[in-house]
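Single chain ahead, by itself, as structure tokens, in the form predicted on its own.
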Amino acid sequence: MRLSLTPREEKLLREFGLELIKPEYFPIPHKFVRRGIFIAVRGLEEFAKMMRTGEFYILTGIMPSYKLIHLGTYAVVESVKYFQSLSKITIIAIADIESLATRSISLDVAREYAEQYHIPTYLALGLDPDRTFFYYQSENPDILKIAGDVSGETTLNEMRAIYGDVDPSRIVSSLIQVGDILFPQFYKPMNGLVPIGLDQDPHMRLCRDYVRRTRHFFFDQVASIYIRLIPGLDGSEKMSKSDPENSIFLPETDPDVLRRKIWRAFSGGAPTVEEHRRRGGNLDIDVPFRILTYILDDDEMLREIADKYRSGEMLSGELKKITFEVLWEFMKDFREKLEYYRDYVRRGNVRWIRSAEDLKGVY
């Protein structure tokens, strides 16, 4: 069951310059796969070479700018999730210093947020917490290195090219993100892929252009894999922290907030039963019928919705009264495992690295 494009992501794919991924270039089978939620790649060569030898790194970032987590946060921790399977490491910055640049959080907040709230709910969301890395950006001194040997090897026009107005925030954030991406390689040079969504497709193309020009290090070329985002309640593009009546956060506790959540958001049904019996329903902008898509494990189940709701067989509310079953039971597995890693990174059991130094002998 895969959903058509949004307008938005045809015309971010046409001005990128990306090509969709086929379902042949992945190892092992995934709902994301299957499903066309993994949609494209920068770097196709290195990425097929990655799926092909496992040799490389996995890496994400936690922005810690609010406590508040949204159910896109699933998205992009099942993807790391999948290559984590396939990978020798996976690694996540905690985007201390760019969430002080851009959205004046204090380093102290940050940590706060990320040990409370952001860690524990990735650990929960099913990453090994074995094989899983966390580093502050403010404690990294590599990034800093990185981002100084960019900053020469950059005009403020490529910057404009890249990322339109830009401004001191923008420009730090930038820099300090090459360097996240690129860092574990001062240990052993390796390719990395990099899990994001279609508008952060300009951090890597800095950071590609960057690894082909630098005089002073010598780093393998990195990958993006593009991942299509949860939508918000609304129908709009992306799920927002800063928007709470269109969002599902990580966790939901009260069964009417979120049983109410549900019966707001936007449908892809017919304004009355009688059209709806007869021309059915549009899953493309349905979002209960989207947020199915990313939950749900059982392929058979999701297709039987969508036939019966594409046909006319089942109403709005029945398929938003199955996806508020499916989010409930997903929202109450997910508290128990929450509180347990939010204890267990109180109690210092988290694998914290500061520089590419204490990578070795880890892979």
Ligand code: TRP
Contents of the next structure:
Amino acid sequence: MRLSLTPREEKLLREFGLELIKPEYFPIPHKFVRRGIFIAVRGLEEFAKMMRTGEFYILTGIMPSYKLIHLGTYAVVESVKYFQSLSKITIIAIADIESLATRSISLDVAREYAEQYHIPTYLALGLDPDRTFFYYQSENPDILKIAGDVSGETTLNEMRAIYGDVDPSRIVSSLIQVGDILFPQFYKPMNGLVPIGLDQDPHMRLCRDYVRRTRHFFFDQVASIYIRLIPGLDGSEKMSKSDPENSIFLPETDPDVLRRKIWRAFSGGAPTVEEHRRRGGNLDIDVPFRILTYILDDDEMLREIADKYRSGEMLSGELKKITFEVLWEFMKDFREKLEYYRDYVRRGNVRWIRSAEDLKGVY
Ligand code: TRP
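Other form of same protein, the form predicted together with ligand TRP, not the form predicted on its own:
Below is the whole assembly, all chains and molecules, this chain first.
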């Protein structure tokens, strides 16, 4: 079950020179592999090696610029989880400097959002709390050293070529992000894998170019794997936390609110029942169906829904009802875990690090 790419995804893949990744590249099965939610890789050679040897770390980052977290985060965390089981160590950057620079969020507020909302959510979605390490950009001196070196190795013209318009907050964030991606190697050089959305690809290009070029440090190369993002409820590119009507949150707490959101979601069904029975629904643009391709584990059930909806046998209302039920079950389970991990974070059980030094003996 694979849905067609959106025009924007096609454009980004073309612009960035990325190719679709085939299921053969993945060593263990997963719904995201079968359904093409892992869309592309930058650094295919390194990726294949990492999958073969298991000698790699995973690193991704969270921008703690808002309390609300939407369902799109599920796609990222589920991806990290998949690779966590194949790799040595998982590290999550809390991008408080990026939030400060690009969203004007103070470091204190960022910390509160991270510890009350983001970290508990990541753990509640199933990352292994014993094998997942978190740190704040503002507290990690290693990334500063790398950012300094990247700045010396990069010209403003290169930045312009990669990012288009460059302003200082963008430059600082991108230099720091390269620091995030590479600092674990100050402990020990090793390939790294970064699971992210396609929009983050410019950072990866900067980072990989820098790895080839730096004369002051030695790094193994890093690769990124791109995850298709869950669309906004109105069918727009992705859910956005600043647009509550357009997003499903983690968690949703009121079944009526959730039902209403799904009811209003953009449908690929025909305008009238007669027409729908005759020509069926369009799965590629149907938001409830697209959400199901992320959440629903049961392949058989997904295929049956797809067949019936495409043929017109199943109506949009029925598809929405199923989507609501699947999501509500998901939310019930998630809410329970979220409470547990809020407390877990509050009691100081998170594995915090401050630099590569703290990784000694861990991998
Ligand atoms: N820039 C990322 C975002 O906007 C967050 C981020 C910071 C990140 N550091 C990172 C992502 C390192 C991947 C790797 O969401």
